Every structure is written in structure tokens, then in C-alpha cells.
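Next up is one chain by itself, shown in C-alpha cells, the form predicted alone.
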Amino acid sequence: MFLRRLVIRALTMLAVLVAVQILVVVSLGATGYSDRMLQAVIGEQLRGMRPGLAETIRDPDELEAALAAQRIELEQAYGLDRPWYARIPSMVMRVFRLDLGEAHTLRSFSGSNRVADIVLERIPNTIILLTTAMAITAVVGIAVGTRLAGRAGSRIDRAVSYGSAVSYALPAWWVGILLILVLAFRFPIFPSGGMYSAPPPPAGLPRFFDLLHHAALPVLTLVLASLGPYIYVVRTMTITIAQGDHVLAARAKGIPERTISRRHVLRVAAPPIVTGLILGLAGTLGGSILVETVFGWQGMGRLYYEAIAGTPDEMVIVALTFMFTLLYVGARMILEVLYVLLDPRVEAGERAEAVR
């Protein structure tokens, strides 16, 4: 049952990933983007085509009408013979395949401008920041909302509270801006910007350590963007709980505080807190976005913002809108199964379904 549970969501992200590059190649076509970004593509073909055919045709007059009767061809390889809502099918594929051409003015580390070469080396470096501040965000936020829990209505508690809502409503470059001022210029413990020092370090260890000493501040922003919300969810989810009937059960039966604590109040606690850190997910991908551009940070969401500013590269853009869009698919179906293993009552309650 678990396994036919988990293939009909994977069915269900599978769904809504396509629905959204669907939307996402309606408003290109619509808006004649598709026809430039195809275009583009050609005519960095042609000009790959041009020294080749230069070698074999001498004239100047025959060598323009060998590259406009390859561009007819390549119109037609591409579809631009026909309307954009008919090229819907072959253009959500493309994408799939990040099969997106060249960039106009983007490059890879390696010096490669193919949209899919820039877009996948980037994926990394996003990765590290996001799971490394939903890691100490979901360490530290469980810690203390517990502990919260137990002290309802005290002076730390409504302080805490107090200073989750102003953590909720600060944005994460104001965060940002505000920590590169204070540890990097009028403290100068960490590095104002970038991934490495320059020169960056030899591979190995001291590059790790390098490597980490950068990614401080980033990940401190994104931790402090989100940890006070997190804070009050999880103690609300466990002041909640522990007025539950089980837990006053317990208690009436003599088990020891420690033991209902872990047992029947976090244990069932666990799915909905877990839950409340996936899909903040979609929150922080968006903030990473400001976060990578304020400290140079190479990873999707600077490279987002180096496609959009200046010449619009619009093939990296949809790449990008498709690898964060794959990102909280796989985040959510990672929920799929913890919810499963934290929480053995989904399953008690399929094979009770099963049984009827």
C-alpha cells in the first residue's frame, strides 16, 4: 500500500512539474518569446555553420544563400513554420532535456555557453546553501520550540515569539546587507562575497574549509530569514499536541514526563513540523534568489539574476524556472516518505482501508 501511496504521488508531482512548464512555454509563445529564443538558437547555429562553409564556398553572394537556405531548414527542424501553441508538445520536451540551445551572453565555469552546461553546474552550489540552513534551521528550530512549549506564557516564550514575527517579516537581503556590514566590514571575520578566496586555495581540505568559511554569512542570512517562524510553528504544533487525550492519558497512568515527551507528544508532532520545513522550502528558494546576488554566491539564484539583468537570456531562464521547480518536486516526495517512517499511523490506517 505504501508503494502504490508513493507512485500516485510521484504521478502527482510528475503532473504538476509538467503543468508548470506547460504555463511557463504558453507565456513565452504567447508572448513571442519562443519565436526569439528559437531564433537566437538558429542563428548561433548559422554562425557556427558560416566558417565551414566559408572553407567550400568562395563566393560571398552564394556563401549568404547556402546559410539562408540552411536557416529555412533549420526553421522547419525547429517549427517555426508554424504557430507557437503547435510547437507546445516538442518545446515542454526540450525543456525536460534542458535541450535549450546557447546562451547569449552567459558562460560556464569551463567557458561553455549551452544553456544546460551552465545551468547544471550551478545546481551544486545552491544545494550546499539551501540543505546546509534547513539543516541548522530544523536542529535549532525543533530544540527550542520543544523547550518553548513546556514554558508557555513565560518571559523567554513571548520574547521568542516577539522575535519570531520580527524574523518573519525582515527580508533576506535586508539580513544579508546587514551582516556583510557588521562581520565583514566593521568586523572583518568573514569574507564580504564569493565562493573562494583569490587565490582560491588547493583542492582538498583547506578548499573545504575555505569553501565553508564563505558560505557563513549566506547561510546565517537564510537561518535568521527563517528560523523565527519556525521556532513558533513547531512550538505551537507541541503546545497543541500535548493537550491532546493521549497525552493526559499517559500522565494519568504514571509515565514519566521524559517519556511522554518523546513518545506521544513529539513522535506525533514530528509530521506536521517536518512538513511546516519541506514546504518552507518553496520560501527559501525564492529568498536564495536575493541571497546568492547580494554575496556573489554562484549558484541558481545568481545566476537567475545575471539572466534577467542586462540581455534577458531567456533559455536560462526557463532552465532555471525548471530545476527549481524540480527541486520542491523532489523535496515534496522526499515528505512522501518521512511521513511514512515518523508517522506509522498513515500506514496502520491504509492497511485498515485495505482490510475493509
Second form
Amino acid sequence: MFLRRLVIRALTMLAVLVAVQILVVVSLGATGYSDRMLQAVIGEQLRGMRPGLAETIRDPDELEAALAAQRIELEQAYGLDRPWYARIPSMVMRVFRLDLGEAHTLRSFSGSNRVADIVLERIPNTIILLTTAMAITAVVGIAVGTRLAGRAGSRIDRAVSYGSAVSYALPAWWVGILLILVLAFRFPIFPSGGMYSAPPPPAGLPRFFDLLHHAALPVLTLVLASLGPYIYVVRTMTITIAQGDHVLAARAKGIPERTISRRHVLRVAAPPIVTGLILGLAGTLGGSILVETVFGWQGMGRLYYEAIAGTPDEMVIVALTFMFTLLYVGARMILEVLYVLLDPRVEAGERAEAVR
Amino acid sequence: MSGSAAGPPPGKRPLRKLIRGLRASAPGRVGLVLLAFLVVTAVAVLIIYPRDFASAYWSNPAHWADNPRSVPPAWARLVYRPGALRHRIISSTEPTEREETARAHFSRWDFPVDYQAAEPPTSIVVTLREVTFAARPPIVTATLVRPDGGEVRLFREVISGARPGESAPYVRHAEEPFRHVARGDGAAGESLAGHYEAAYGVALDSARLRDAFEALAFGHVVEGDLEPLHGEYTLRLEAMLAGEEDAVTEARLVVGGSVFGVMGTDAWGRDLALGLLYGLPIALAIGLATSTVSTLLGTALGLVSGYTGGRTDLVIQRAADIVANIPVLPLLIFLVFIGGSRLWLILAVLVAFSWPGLTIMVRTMVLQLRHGPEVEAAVSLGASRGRIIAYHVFPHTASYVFAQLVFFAPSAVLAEAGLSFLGLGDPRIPTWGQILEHGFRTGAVFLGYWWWVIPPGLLIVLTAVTFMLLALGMESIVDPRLKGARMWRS
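Would you mind generating the form predicted together with the partner chain now that we have the form predicted alone?
So here's everything in the complex, that chain up top.
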């Protein structure tokens, strides 16, 4: 049964991935971007061929004619002779392989201008930021949320409820700006941006601590923005379960309150608490795009900003949109597996659905 | 309890019930007061602001030419910049005094300037707009009268005369105002030097006059040192007009300071207070428009899905499952980037991604109602499907739906702000997010220009919190399951 939930989730996620792909490809095709992109790819290839052809063909006119013939051949190969909607499947595959040609102005750290290189090297940086922030949110959220549930209705509980409403209304990136103003500008405790000092300290521990120092503010920002709603979700789910019949029955049997809380409430609340993380995932992901931008953190989110500002790099944006969807789907599946692992009961799926 | 998905007991007037419930809860009351305040302010802004504020004023650098760049609000003097001089712009369309002599008419303007700051002005600029004359061009003279009795002649200019082929009346400086900057003007320097020579016996060289003109014009010599001279100054502007109909439409004096207005200025010299106020009706419109349309869409699909069942239900539910699981911000960035920065497109994309949560919830409620006694009775009485949905199904879901409406609003405001911050905001419609983006892009954050980046964010938060409080206030009436609703944010 719980396998069934996983399979359904996996299928949904696959459908999400395909739907996003199609949406992206259709928008590109309908607005003429895909034509322009393929033309650019062909242009690059022709430029690559020219020196080779020029060695065998001396006459300039003949060379041009040969290149023109090559162009027509390539256009056919890439399907440019057909309308854009006929190319949807091949474009989908192209996006899937990140085979999106070269960027206009952006370069990878090593100087490559291939879209795939530029985007792929940023992934680890985004994942570091995202996982650290989510792990801290989860630990603090569960610790605080479950404690609050035991004091539902108290003054501190009400205060935290208001706090989480405000936290939900806080744009993470603006919190980041405030933190820079206070902790980097007014009191220069943390660096205001980047990932390493310039010049970077020697590899090993010093560099690691330098990274931590630079990561402190962005991580704190993401945690501050997602913690409020998460505490509230944990608290509310714990309260709901604590009011369940099985807890009443346990109490009637005279089982000590501590045991009830540990075995009958927290254990049962674990899967829905994971659900809370799942619900917050998209928000944290979106938040990280903007927070990376604010702090100049060299991840995929910052790359979005760089690809939009100045000379727009369309294909980098396509690649990023796909990679972020992939990242979301991946993180989501990890959490789904975690959910199933935490929930050995057969009726797990149905229950969780009811709570969500 | 969340177990009974039928929700609240049926009410004939769900909206009235909801408002009554709101007034009964503390967050609801605070939310209502805040909302009323925001709405009244927004309406006032819509009435007072010119229709073309965004294009003709806000995005027009010429309009802000007289303002200082990137300076904090005037009240910063009370907090941390006690000696700062408030930037002053005094303008008048009506002369203080008119005089007629046999030879000419004189229009005189007296601009009083009470100078008490520790720092000298950054500039002294006199501006004239739209000068009209019939025959001989007017002659304009500006004199700074100091508290120590000294008079410094800033300039004496003859407005450019008739060009060949042009016929009277001649209009000058209608588009581009006549603008005189005192610093660097040779004649003004000479006049000031003459006053210092006569009053203090101090000779000023031309380099000093060029570098410290304002400090000298608003200062005096005490024991050999230049100190600010506090007191009442008057800038006297006199236009000698030859003809009966000749006129200067507007005269203006700018005394450059280092603090400005209620909220300070940005790097263009724009008055941030004006931009922040203008953002309010836009933010409310974004929130309300998006939430209304997504709520309508979500409810309609939920009702259809739940009541019709079968294949329609399956298709809608699968679609909802997929859309609900798409991470919104990356796609929002992509679609707005490809489709162009249009506000309507941003809102349309937000709507397209926000309906599923409500659809799934409404469908669950409808499924339970569909086999309830009320619907069965209506069916047996021969009521049409539309009537049943409208009178026997929808009212039961209504308060939940209204709560969702409020709940969607902050997310839309936050999403638009985030998108604007990435540089994808609609350039024709200035929003808080765009003010923040401009500040961030020009380095305001790293230069510590707090007045530029804190207020717009606070307003975004205030607007979002208002809707959050309303949603929180409705929660007790509606259903605790509200928490599970899909949220997007940025």
C-alpha cells in the first residue's frame, strides 16, 4: 500500500516534469525563440566547418555555395524546415539533455560558454544552500512546534502563531537585504555577499570556514523565512493527532503522559511533519532563487538574475527553469521516500491525504 | 473538526457571517482595521495622483532634476544627522510684488530661506519656466540678501530675443526651464567676493569661490575661520518686463540639502514617498485581482469536478495534481521572461498556478454534499443541476471559498514583488518590488541607503500581513484545513 503512494507520487512528479518541459518548449516555439536558438546553433557549426572547407575549396564563391548547401542540410537535420510544433518532441529531448547551444555573454567559471557547463557547475552551490537551510528549518521547526503543541492556547503559543503569519508574509529576499544592512553594513560581522573571500583562503579547513562564514547570512535568511509557517504546521498537526481517539484510549489505560507524547503522538505525527516540509519545499526553492541573488551566492538562482540582467541569455533561462523543476522533483521524491519510511502503517497514504 | 468535510453549517449569507466572525476574533479585527486604512489610502492616491504619473513623472528623470540624489528623509535629522540641511524647493507662479513704472513692469519674487543647519547648502539653483513677451525680451536679476545685510548678485540675464521669422508673442523655456546654477558663475563669484572684501576685509580667490561657493554664500568669517551664518536669507528675483502681457509663469529656488522630504530620494532624485504611495493601489489590485480570479477558477473547477464526476472529474483532478506540484517561481520567471514584462501576464501566470488547492478542497466538500439529504431532496423535487449547485452545494462551501480569496492575496503580492526584484517587473507600472530592485541594482544595500530599501519591503509585508490576519481571523469560522492549502511565495 505504501509502495502505491510512492508510485503515484513518482508518476505525478514525472508528469510534472513532462508538463513543464512541454510548457517551456511550446512557449519557446510559439514565440519564435526555438527557431532563433536553432539558427544560432547552426551558425556556430557552420563557423566551425569554414576553416576545414576553406582548405579544400579555394574559390570563395564555391566556398560560400558549399556552406549554403551545408546550412540547408543542417536546417533539415534540425527540423527548421518544419513548423515549430512538429519539433516539440526533439526540443523536449534537447532541453532534457541541456543541449541548448552556447550562451551569449555568460561564461562558466572555467570560461566555457556552453549552456550546460554554465548551469551544471552551479547546481552543487544551490544544493548546499538549500539542504542546509531545510535541515535547520526541520530540526528547529520540529523541536519548537511539538513543544508548542503541548501548550496550545498559551500566550507563547499565540505569539508564535502570529509570528508565523508574519513570517509567511516576509519576502525572504527582503529579509536578506535587512540582514546585509544590519550584520554586514552597520555591524560588519558577516560578508555581504559571495561565497569566498578574495583571495580565497588555502584549500581545506580555512576555506571551509570561509564558506561557512559566507553562507551564514543566506542560510539564516532562508531559515527565518520558512521557519514560521513550518513551526505552525508542526504544531497544528501535533495538536490534531494529540486529540485522536488512540491518545484518549492510551490515557484511559493510564499510560504515563511522557510515553503517550513520545509513542502515541510524536511517532504518529512524524509523517505529517514530513508533509509540512513537502509543502514548504516549493517556497524555499523559490526563496533560494531570490536569496542567492541578494547575496551573490554563485548558485543557479543567482544565474537567473545574471541571465535576465544585461544581455538576456534565453537558453540559460530555459536550462535553469528545467533544472529547478528537476531539483524540486528530486527533493520531493526524497521527502516522499522519507515519509514512507517513517510511516509503516498500511493506511498511511489515506491518512496523510486526509491531514493534508 | 476537520473530519466533517461539509464545513460550516449552511448559511444563507456566508459573506455576512464571515465578516461577523472576523469582527469577533482579534486578528480579524486588526486585519479589518489595517485593510480599511490601506484601502482608504489607496483610493486617495488614485484620486490625487495624475493619471499619467508613471510615465510622465516617475519614469521621467527631468521631473526630478531639482532633487538631491540618494539622500535620507528629513526626519533623519532628529535621529542621527542633526546638522543636516533639509533640501528645499520653493516655487511660485504668482510674484510677491508687482510694480509699474513709465518704462517697464517689474515682477518680484521674495523667497525666504531660514538657514540654521551646521552644513552649507550643496547647491543654489534658480529656475524660471515659460517666459512670454511681446516685443523686448525680459531681463531677470537674482540677488541673495544675507542676514548680515550683504547683497550678492547671483545673475542678471536677458532672455533670448526674437528669432528671424518668429512672430509675437514669444515663448521661451516652456519645455526646458531656464536654469541658473550659482556655483561656478563668474559674476556671482565676483559679487560675493566684493561683499567679503567690504564686510570682513577678506580677499577670496577664484578657486575658493568655485569650490566653496555655497559655504561662503551662507557663511561668514569669525576670527579668520569660515563659519555658517545662521538666520533669515531672502532670494530676491526680479523680472523687468517691457510689455503689458509679458510674464514669467513660474519661478523656483532650490537650496540643495542632504536630507529630503518624508521618505528621502533614490539615485535619480525621485521622491520615494510618492513612489511608495503609488505602489499601494497597485499592490492591492495585484492581490485582489489575482485572488479573485484564482478563487473563481478554483471554485468553478472544484464544483464541476465534484458534481459531474466521471471522466471530467478525473481529468480535472489529474491536472490539479500536476499543476499543484509545479514549483511556481522558476516557471513564472521563464514565462514572464519569454512573454515580456507585462503586469497582466504576471497575474495570469499566477492565476494559472494557484487554482488547484481550492479545486481539490471544494471537490472533496462537494462529494460529501452530493449524497447528503439536502441535495437528494432537491433532486427528488426535480431541481436542475445548475440550481442544485448554486443553491444547495455552493453555499456550503462559500465561507471556505471566501477565506481562500483572502488567503491567495498575500502570495500574489509577494510573487509580484519577487519577480520585480529579479528585474522582470512591468516597467510601465512602478511597484514596491521595482523600487527595491532599483535600489539593489544600484548598490543602495551595500551603501547603507536604508530609506530606499526598508520602507518598500515594510509596505509589502504590511499588505501581506493584513491579508494574513484576515485569513487567520476567518480560520476559526471556516475550517482548520485551511492550513493545508497550497501557498506560493517568493
